[in-house]
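Just one chain is shown here, as structure tokens, and it is the form predicted on its own.
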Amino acid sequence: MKIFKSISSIQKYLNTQNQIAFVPTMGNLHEGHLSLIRKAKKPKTSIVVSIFVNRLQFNNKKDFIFYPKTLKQDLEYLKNEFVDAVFIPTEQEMNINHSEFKLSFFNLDYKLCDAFRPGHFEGVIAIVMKFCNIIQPHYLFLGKKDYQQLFILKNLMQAFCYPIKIIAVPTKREKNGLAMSSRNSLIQKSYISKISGLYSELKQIKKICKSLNDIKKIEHKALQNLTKDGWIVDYVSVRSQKTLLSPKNNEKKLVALIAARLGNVRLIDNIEFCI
């Protein structure tokens, strides 16, 4: 496994490779990240993993400061997975303080995480675009847990004609159903008995939602259940998989999305289903 810290050094290496599969991360790796890497393993394909805690996507400075950093353990995981190259650039190398150009969206109004985390997706996209320009991968592996992020990045690649195929990998879960996330390590022990509630509500939505006419009532019931159990809910919403907007009369492929807090930790999750 080769480790690179500069753009020039990793590009020199990548120029010798045939196909490149890229897995972007912010470190603090867990089985969810490793599932992306395992999915990326193909003959004659070099797997590149980035580790970069992107301050541009944090709305709260404290969240950025206290984001778990476990580089030594991360590198051990990646070595055991036979990753070919790890890119660990500095903020200076990624030039994130360059302020002459800023991304904006004409129609980013899904009223999901965009409504509760202003500037978050602009920060995500700015860094992903930089990484894709630097690495020029053939494949980009992303988890379905961050469903809105996945949706936006798919549209980005299409809109800007990136010759990159996005591979969406199913969410990896703990035994209690909680979607694996680097934030999970921050959950207070007093809330452990409640954390399965998020996925339980999603499974219930999938089970009982048989018609588009049911959606509002089902969303409201799930919100009530979570609130009663101590969650502070940002949203519970059933959307179209195709548009991520409210589904139209003839749509069958849906996704239920939830964002809620336990204490100071904000968790997101989703489940795809058909009616």
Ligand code: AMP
The other form holds:
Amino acid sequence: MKIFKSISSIQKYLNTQNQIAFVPTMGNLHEGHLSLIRKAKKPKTSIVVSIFVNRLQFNNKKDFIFYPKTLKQDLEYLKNEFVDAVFIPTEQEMNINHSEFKLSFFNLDYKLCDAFRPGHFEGVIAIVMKFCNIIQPHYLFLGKKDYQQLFILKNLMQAFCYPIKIIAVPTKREKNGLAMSSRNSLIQKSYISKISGLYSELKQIKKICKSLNDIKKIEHKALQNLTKDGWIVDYVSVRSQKTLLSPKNNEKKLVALIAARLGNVRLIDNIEFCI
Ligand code: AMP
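Same protein, the form predicted together with adenosine monophosphate (AMP) this time rather than the form predicted on its own?
Expanding to the full complex; the earlier chain stays at the top.
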């Protein structure tokens, strides 16, 4: 496994490769990340994983400072997965502080994480575009866990004609249903008994939602249940898989999305279903 810290050195290596599959991460790797890597394995394909805690996507400074960093263990995991190349650039190498340009959205108004984390997706797209321009992958592996991120990046790649195929990978969960996340290690012990509640509510929504007329009532009930159980809920929302907006008339493919906090830790999760 080769480790690169500079753009020039990884590009020199990539020039010698056939197909490139890229898995961007912020490190503190877990089975969720590894499932993306396992999906990316194909003959004659070089797997490149980046580890970069992207300051630009943290709308909360404390969240950035306390984001778990476990580089030594991450590299061990990646070696065991036979990853070809790891890219670990510094902020300076990624030139994140350039002041002349700022990417922005036109009418980003889904009232999901875009509303609750102002500036977050601007930070995500800035860094993913940079990585994609540096690495020029054929395939980009992203988790469904970050559903709105996946949705935005798919649209972005299409809108700006990136010749990159996005592969969406299902969410890996703990035995109790909790979606694996680097933030899980930050959840206080006193909340452990509540953590499976998020996925339970999502499963319940999937089970009882039989028509678009049910949605408002179901969203409200899930919000009530979570709040009663000590969660501070940003949103519970059932959306169209295609538009990520409220589903219209005949839409059948839906996704329920929740963002909620237990103490200081904000978790997101979602479930796709059809009616
Ligand atoms: P992160 O390191 O949190 O930025 O995540 C890097 C990539 O891993 C993103 O595409 C995430 O959606 C994906 N990911 C994170 N957690 C999971 C999970 N539990 N299952 C599948 N993919 C995940």
